[in-house]
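Next up is one chain by itself, shown in structure tokens, the form predicted on its own.
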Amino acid sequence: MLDKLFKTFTLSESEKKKFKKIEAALDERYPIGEDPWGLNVNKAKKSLQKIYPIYKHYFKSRVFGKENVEDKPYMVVANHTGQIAIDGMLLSTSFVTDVYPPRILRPMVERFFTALPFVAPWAAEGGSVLGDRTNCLKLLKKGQSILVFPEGVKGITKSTSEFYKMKPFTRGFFRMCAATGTEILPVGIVGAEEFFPYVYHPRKIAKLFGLPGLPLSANYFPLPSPVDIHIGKPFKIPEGLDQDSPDKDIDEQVFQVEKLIKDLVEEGLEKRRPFWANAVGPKK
């Protein structure tokens, strides 16, 4: 089904110039090869040709808050959103393809994720890491960007009553970031929710068989809904926390993070295209 959803979308000529422009950036800011962690930037290139398409043509994505991204590192925090993380695959193009100048994103991914066959191999090489401590410290110092959702798998396992509803942030990647100074660039993400728009997810059957989630769908193809992404301004770490402050000092900024994002959500959600204005097809 994805073959052939990828052979629907091609690059236009106009696209087919820009991606020139793009991987000769890629290939000047990363070396050529594999880094530690499996990416492997010529194919990663390969990949977004592939991927691009799908993003701009069949989820028509839209970036917000361009201007907000300067040319440095940053932890980059979305609300996590769509019952499977094409969320991420989407955000992680648009700092790529929309957002100057282009990046590889170096998403923070659940130990379970590594061990999928084929799938997990080919997000290594397009930058994701297993998400423990001193994968992000050591890509932090070396200057660059991750992607992290602190909600975790319970982002993305909401039954449709759920939907935009943001569970409770996790800690981590704050401290991370006050470990390093790295600022957080906060990001809302609307439409991904309506990928699969009507889902329940028994919640205590997933538990007996040790699962994250069970999602029971009307669809388990991901429907063409508009994705738009909106890119806060940039959070910076108060000075006098470090990695080791307490609990209630962390929880206090991870909560004015996690507000930042429930606002990019809400102001997205106003604003958001009808899911039926998402007329699929190539571009002509």
Contents of the next structure:
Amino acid sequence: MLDKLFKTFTLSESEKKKFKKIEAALDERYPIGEDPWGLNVNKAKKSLQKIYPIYKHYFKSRVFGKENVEDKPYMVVANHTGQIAIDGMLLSTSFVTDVYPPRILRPMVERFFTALPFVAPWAAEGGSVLGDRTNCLKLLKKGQSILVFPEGVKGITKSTSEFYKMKPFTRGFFRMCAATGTEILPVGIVGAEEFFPYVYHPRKIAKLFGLPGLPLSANYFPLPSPVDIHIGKPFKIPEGLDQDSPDKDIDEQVFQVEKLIKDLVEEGLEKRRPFWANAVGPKK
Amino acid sequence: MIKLNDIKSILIIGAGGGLAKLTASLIAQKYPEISIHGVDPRDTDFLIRKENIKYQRMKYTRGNFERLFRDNSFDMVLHLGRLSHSASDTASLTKRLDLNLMGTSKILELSLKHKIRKVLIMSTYHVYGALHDNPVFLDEESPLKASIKYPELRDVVEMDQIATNWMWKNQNEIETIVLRPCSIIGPQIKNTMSQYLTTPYVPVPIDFNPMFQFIHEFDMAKVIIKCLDKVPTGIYNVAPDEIIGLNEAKEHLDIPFIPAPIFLLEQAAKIVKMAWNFPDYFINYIKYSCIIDNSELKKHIGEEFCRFGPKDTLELLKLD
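Taking the form predicted on its own as the starting point, write out the structure of the form predicted in complex with the partner chain.
What follows is the entire complex, opening with the chain shown before.
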């Protein structure tokens, strides 16, 4: 039992070999160890060694559609699930360990997150940045790939009855892509909602306390639900659109991206592996 | 645009400061025909005299400034005399407000009256404030939010605003440059950041690791000279391209420090402040990043304006 637990949270010999190659590729890609946003590649590599066993052995993550990713910057856009942003951590891990060439995604985080002691600097060392347009534009211009969840906090504050029902996307990410000509990489994540299968958000009480959500859950430690990451084909920004295009034109495109991700999620739900908590979510 | 080769005299306010001394020496060396007149309320006897540098100990009063401008004919004015929090004690809050706000207004008013051709005012990056939701690379148009949390920074923000408002209002009559440099460090600089970095056993937060831009005093002095010569009216951030995290900076300096969570430091700062002067706003600057964008300045003085990177700068600080 203890032996199994130990294996779950440590790297196997073959994984250690794989990591050496990944680390060499990261050193080549990020020759300057620290960047102005706080990314520290050496510390990110150390964190990754701890996260990878959780990603691979605990959540048994799989990645589909790796062939859609080329060696260029993308705006990675995904559905948001699972009460806390574990999905972001798993998706970022997949882009370093399962996608070639490995790259550190720059997840855009909420403002409150950057004020959290310990967590904020740790996440920044791993690549996260404040979700601000100035940051986003500068990173894209520097050739970095961004990770966004356009559903925002609403995406991870869903009660069981709302699992896998995507909240409307905001437009900001699309305007940034239009400004820089960056392609969008749609991603559907399946399996993360079941980390906390029985959850209810009393929204009125949460609003009273000024909180984005108040999860009343049967468990507060994530269950080992298997996670599938489905990467779709890149979405090119149509010609004629720019950062200042009217909302109407932007909304049409955002809706298309939303639809692509919805399709990936539905496809993922059909293919997902059996887990007892799947019963509480959508039946597909 | 007026150039250093076209002028005969410069007034340096705050000439006793480390950066002012360095700037005066560099100008004196490169432009021996320019006469430099330095004023400072501190003792100026220890300052090194050169043929073309004259120092005058002078109390900063309205009358003294009026006499100074009346009795001399200056072409350029360098206002490097902002009274910082580290140099003053709590009792001198009024003095700080008087000099930084009233003093700056008076200097600008006299500069216009006496037909000074170019004025350079030294502000600071502190005006932007160190806040958790600061984007990385704050440009000159970013809001000045320093006094939102710490009212004692009001004089710093207001001095900057007095200078910039005056600058735009009088842009057709006088060239004005407002510089907002990042942390200037060096053996001659005695600001809060230099003291914090070089004092052993100072607390360092374990739960935050802000990024910093450090400019060496020598590089900063050279930037000032380039600004006097090449830069048109405007506000400019001054910072090198390279950045460094606080933890790495501290480790690089190899000075023993005390790791502590920030909430303890905040409480400790309040207690320490009761006993003697401590700029408690500084806690925020070792908690959150305040990284400034230098692209506007680079348009005028070129890409490579810093000789020392952050690690070299810290290395030189270590040698002191």
